[in-house]
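As a starting point, one isolated chain is supplied in structure tokens, in the form predicted on its own.
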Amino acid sequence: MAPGADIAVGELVRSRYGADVVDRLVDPMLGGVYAGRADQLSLRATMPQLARTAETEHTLRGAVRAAQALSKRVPGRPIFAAVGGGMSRLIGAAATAARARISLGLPVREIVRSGSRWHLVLGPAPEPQTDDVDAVILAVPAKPAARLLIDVAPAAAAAIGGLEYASVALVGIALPPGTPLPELSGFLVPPGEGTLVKAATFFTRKWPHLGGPEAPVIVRASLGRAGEEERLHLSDQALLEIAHKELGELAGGELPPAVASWIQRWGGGLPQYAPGHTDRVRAAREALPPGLAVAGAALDGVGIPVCVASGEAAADDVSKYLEAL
């Protein structure tokens, strides 16, 4: 691949290994992590380091490989971790940290550039809020972030504001205590299997400290595929038993009643990164002025790490501003 160049994911496979291979594995991996298809989605942005590989290897195999030999993870720790407690216990240490104050309830409607600082617009239009500060690092999805931009930075809102997004549905199944599973901690499904289920996480298996013996068996399903959008606008009862009759076919079974059930649906959840994606968020920071960053999902990957990473990127930046008033 030319050095700098950008295609998208299931261009470069299927040219290497065929369509097969994109269909049977790429697509499922894709489809669990962004909801999309390898085909519309960028090989830099989903996959950077391979993407860096493959300037320099000869074959795609050679790239797979030396991009593994780039991981950072560490020999004998497992693959999975949690925060004990739960993942929101990170806002309030952060914040606890940080001394910060975290207001909630408070979307911010409008940024306007005040002298030297920015006078933020906050709440509900009717009774709107101000607060002026001395820099913004604006952590939202790509639309929204684009309407806060178009008066300050019209060129930045340009660049990210064309992201289109895919919607999902996420079901938790409560199944009883014992009930069998196939020996692996969750599946992919390729599209062309025609389910509404994408893929599954066995969670008491992929989380022993939440099961035991006696506690319930969990399984964690998400649905729907971008592009897939009305296979969605189903009750969440349907969709419930829509998954659950899914997931039997697909572990090999039928599954016994749900002990108990939840839904949690994410309309425009996850970021379809096109080709060239990461040429536009470029050109977007660079066309912000000083003073204002962005950071988040939207513009640097869709995993937890890499939105750590973005945040403390645009931290620095705004840090360095600050220090140079």
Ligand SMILES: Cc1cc2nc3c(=O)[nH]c(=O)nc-3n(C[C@H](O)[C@H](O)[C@H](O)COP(=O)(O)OP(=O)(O)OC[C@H]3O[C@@H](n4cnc5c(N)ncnc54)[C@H](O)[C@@H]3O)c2cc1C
Given for the second form:
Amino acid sequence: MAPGADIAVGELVRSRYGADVVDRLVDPMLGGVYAGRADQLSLRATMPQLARTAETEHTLRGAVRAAQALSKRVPGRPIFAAVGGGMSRLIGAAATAARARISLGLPVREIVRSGSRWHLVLGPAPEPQTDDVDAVILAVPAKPAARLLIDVAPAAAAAIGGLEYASVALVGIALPPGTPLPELSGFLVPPGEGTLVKAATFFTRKWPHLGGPEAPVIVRASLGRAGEEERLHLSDQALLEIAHKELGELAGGELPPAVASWIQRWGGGLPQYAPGHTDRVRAAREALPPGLAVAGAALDGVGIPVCVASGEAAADDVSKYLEAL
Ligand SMILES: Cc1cc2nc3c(=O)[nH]c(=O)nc-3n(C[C@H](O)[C@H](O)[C@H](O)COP(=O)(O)OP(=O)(O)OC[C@H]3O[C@@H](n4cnc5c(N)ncnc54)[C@H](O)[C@@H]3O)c2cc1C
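Having seen the form predicted on its own, please provide the structure of the form predicted together with this ligand.
And the full complex, kicking off with our chain again.
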């Protein structure tokens, strides 16, 4: 691949290994992470290391091997990690470490340049509040980011605002203790199967500290793919029933009735980076005035570690700007 070029993951893999590998392997994997389709997702944005190694290696196999060699994964350490006590503790810990003034429930509605500073309009339209700040880091999804940037950085707003998102719903099902499941931590489902369930995690197997012989067996199903939002336009009860039925069919046998179940919808939760995304992000950042930075999954990738790195890079940029004032 030419240096700096981009291509849809599906296009690259299909040209080397054929449609079956895309449909049965790559699509389910990308569906699991992005709820997206391999033919629409950018190689450079979703697999940056492979995009880099593909510039110098002559075969896709060589590029994959070279990308794997660059991986920082420690052999023997599990791929997955969780925060003890639940992910929400990460937010609390970050907030405490920041020692910052944090205002919740006050969406920013407007950002206005005010001399060398920024004037923010916050909160509900009938009762607006204002705040004047030295610098701004926008870490919000693409659509609100574009709305807020439209007057202060129109080119950046245009570059960011076109990003599409996929919606998903997560269904949790608690089955009676001892319910047999395949010896897996879960599975991914190729789009061609036509099911609403696109992935399942056998929670109590993936996270054994949550399980035990007396504990319910918990399965989490992920429903919905990019471009199929209307399939989620059903009641919670209907989605729970579909998930329960499909999980049984996919796992190889009817499941017993759930002892408890719950659903969490993530409307527009997962960005769909089309080929050229990283160029658009670079153009957006170049079009930002000093003292205004952008960060987060709309720009630099999904996944909490990437989002943390993106936020830290934005904070560094803004700190350098403030120190130079
Ligand atoms: C179902 C699902 C499962 C996932 N699983 C994993 C996983 O297992 N591991 C992993 O690493 N990642 C996972 N991710 C991805 C990860 O959660 C996200 O990529 C990451 O949280 C994005 O962080 P962010 O700060 O960029 O954006 P967000 O978390 O979307 O935060 C943006 C914030 O901006 C706020 N906001 C919007 N507009 C305004 C405004 N005008 N003013 C003020 N605030 C505003 C929003 O309310 C929101 O709180 C998952 C995502 C989903 C949807």
